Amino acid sequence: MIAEKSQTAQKIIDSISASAQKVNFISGNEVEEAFTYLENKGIPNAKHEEYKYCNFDGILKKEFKNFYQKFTEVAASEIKKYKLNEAINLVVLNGNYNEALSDKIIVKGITIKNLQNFSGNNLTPIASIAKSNTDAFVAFSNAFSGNGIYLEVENANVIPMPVQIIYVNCALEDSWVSPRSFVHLQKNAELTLTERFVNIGKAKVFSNFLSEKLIEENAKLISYTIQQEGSLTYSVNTNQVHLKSNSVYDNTTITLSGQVVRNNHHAVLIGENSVAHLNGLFFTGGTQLVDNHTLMDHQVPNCESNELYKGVVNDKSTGVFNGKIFVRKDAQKTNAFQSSKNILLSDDGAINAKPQLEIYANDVKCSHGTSTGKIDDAALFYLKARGIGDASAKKLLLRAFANEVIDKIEIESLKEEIETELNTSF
């Protein structure tokens, strides 16, 4: 007999279970054990304080009465915008890795399977990372996974161009779309990565991604979240990350559309002199809701994370950050920090910020801060007083505002492409 509170996820269940293709790149008992979460645990409300901000059993029941998985296919013409041309460019379609989409591999060092393919390795790590007992959304993936893409960098491996993948949806009813993707650097293997995630159709989806990304000793990953997918997309991303000794990763996540947007991104560092950057820029309007809630967990000595995550809030819409600094009791000598910091730009929108320490061990040097005001004025004053009109000067201030994390974009062409996208925001 199914709880009333895991009502919604045994709907969600039984509306996909038909069309779903089988996975079989995740064990038995892992998927035993997200249907069982599933089942004991459901889908997430008000009242689970870890989306306290973000009621998707709610927002579910509201906007999907039903969920299906129809599709179709797309044109390379369609998906041609989106492609950069420095970079080697991989398309995941309704969650599937699209290989005819795709650009040929023309660098060495590097191997691209779906998932499906890769799952013969019976060192398999799919769902090492991720287990099911941890999040409703991370067991939804192990039960209903597409045959997403599986990308690992050789040792010592210098990728010299960046890797994009592109998560296109294309829906014909309101569907439920579950890509996934397993990225693996080697020892002393480096490379950067564009994650984008669009959607060309014309129903609503529910996207939930899941991504494991394992970093081997020296390796370093640089990594882009480029979230662009509409006002028809209800979207959980979630990034679990382990990094092992003197291994590096740093991501810049760019929120600029999506009704719903929620980012789990965990850091967990279980190898000495490792380092974790987070860096985050999200536009709300109307009534949109992006919630970002990571996790640095510092498990070993000697290790550094740094986050900072910027919002920008108009209309009704509403922006959230929760993260969390967890330093365990044998996690001496580490450096963390943590800012959030935001700016309202009407009376109805809202900002709830959380920033959290949880320390255990006695030797360290860690702080947090978050600030959320409306534009300068004084600084407005200055601009105007110059002979700047008020809607240039509030745009020139958002710019400088926003130019922290847009800086630490290193591709170009993304860069100039972002800013482009703000330009036409503000």
Second form
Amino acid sequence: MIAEKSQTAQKIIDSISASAQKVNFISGNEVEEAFTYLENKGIPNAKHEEYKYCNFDGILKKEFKNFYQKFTEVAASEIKKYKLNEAINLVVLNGNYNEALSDKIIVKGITIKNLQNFSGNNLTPIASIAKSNTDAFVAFSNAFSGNGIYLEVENANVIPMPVQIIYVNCALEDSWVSPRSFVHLQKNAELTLTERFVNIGKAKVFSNFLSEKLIEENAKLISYTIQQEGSLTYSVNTNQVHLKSNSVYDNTTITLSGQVVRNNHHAVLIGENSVAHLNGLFFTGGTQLVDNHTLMDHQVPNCESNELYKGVVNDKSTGVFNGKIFVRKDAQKTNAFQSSKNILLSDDGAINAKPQLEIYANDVKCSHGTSTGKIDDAALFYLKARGIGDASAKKLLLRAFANEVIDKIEIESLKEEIETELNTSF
Amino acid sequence: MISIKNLHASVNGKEILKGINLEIKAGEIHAIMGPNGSGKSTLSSVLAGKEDYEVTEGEVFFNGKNLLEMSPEDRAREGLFLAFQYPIEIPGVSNINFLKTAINEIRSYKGQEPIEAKDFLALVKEKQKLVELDAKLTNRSVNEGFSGGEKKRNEIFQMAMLEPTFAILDETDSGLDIDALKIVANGVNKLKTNNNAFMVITHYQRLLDYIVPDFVHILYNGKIVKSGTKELALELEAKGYDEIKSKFETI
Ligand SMILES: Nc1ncnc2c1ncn2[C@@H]1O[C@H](COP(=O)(O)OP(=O)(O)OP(=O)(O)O)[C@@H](O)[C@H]1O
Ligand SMILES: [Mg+2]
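So the form predicted alone is up there; where is the form predicted together with the partner chain?
What follows is the whole complex; the chain from before opens it.
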């Protein structure tokens, strides 16, 4: 199917092309491909199967009169509350790594760079994983992302404290931004990484985030994604992760806010005996839309993947989970499990949860389960019959529901913060 | 304590309670017996405030207040307790957190301060001992993976923690082994004072050897068809329900 190229896309591309600087840390070919893709296909609308519930073409047309890049600096004091005490905190402000706002790197084995540092280098790793011809928002990033952060953990370094990257946007007028990261764990390296997304400005932001993560042999990346960009942010967040043999990737994505949040989270198991875990928790209200699309791509034998996504949907909001598991022809002895559980609190909310298994190998163990329901009336009555009021009883049950995901967070202060956040929202 | 007058209740348009009259005073233990499906659990659920049941006629006063107008949580806060025939499992909610929330909501209803952490723990210890509940169980999620008997014992533990003035025990004895039965009965007897009352639903005379009732009522087809003293239970044990069934056969 040839998608009609939308006017919105053209408008964005024109206005952005006029202002955006040329991306020079990605190979010229890849950048060219990105423009070709966008010229031909545009920004996806509801006719696009992958964006059925997330018509970004329509959303951007409706919500943005202009696509500026009018951002402002922020003071360290405005960011302080997002920092984690036990972590090394790095700040990417309006798409640029900001050393002044970031903590000093006090441990050995970590290299931080601006993506722009890769300019003129033909061997740039940037966009070696995220290919322009696969998706409009990858193409968008490859075409327009001005900068970003590169984080490398050197061979056999086990980083003793977590690193947090805080992506802060602060726009003065309706703006777009395309922050980007490349996280590279060399062989036998280990890192716990939190990526947190906040918008502290008073104007609307379209944020197209892209992260590539390359996990080499025997390396282990524990990663947390905390999304709290508020009602003025419309975001697409793409994570493309390549796992080499015996490596581990363990991500937990908590979506606390964001008017429209689309997550494309892909784990590609390219080395044997690698293990990927994708967990997620979202709770939505108002007219929010949170759309999680995950992909576990088993390309080689003897790998394991595990997925648990939970959603609580209230008011007129919409929650989407689409979990694709690909088991390629050669990926024998794959173990792949997926579970998506959702609670609908209102009559006007909607949940679309769909597992999508494509299995081409014959000796595999795969299972999936999806459930969507209301709060359990029998449990609610049991609590009330002990004197617990309606609101507290619901809170107890929702917290119990969410705990299965929250318990995956091993950074104590982060876990407490999320718990407090949930207590005020339920 | 509690006064039930001409209580009718239906579920999905089907009438199940067809005019119950019952008066329970402080310091009394009433046993309710009756064949399966006669409406015993329905009566407990209606008293506890389960929304599935529609009260079509009659009234219930609890310590002078109109019980049927209260929310389930307010009934509990006023001192009513139901030990469920089938206790619900609630994964992810710890017993301890659950009980602490319950106690504090009841206290706040009465205008009292939240319980001190150390007082709460002392209370847990004391009551665990009373019903000989394994301490490990209190740290687990509410009833999750509990055996049938453990669930029943947990109901009595909760009752001991909340110290209600009127407790309904819906077949708490079924599923209990002899030792557990004695422990539960002993717990009830220790909790019993002149200021509280119990309604004990059971199929077996055996429980009534340990919890000696002041009155025994037979519920049949939504009505109390016979009331007497503890000898009535012995009589039932010997003769079964045949006589009652033939006498009150529905037309
Ligand atoms: N939610 C419901 N929907 C339909 N019928 C119901 C419902 N609840 C109870 N009933 C019916 O009402 C009648 C009384 O049920 P109840 O559970 O009160 O009996 P019981 O006396 O407690 O029986 P048992 O001794 O087996 O526990 C039964 O015929 C039952 O099927
Ligand atoms: Mg019953």
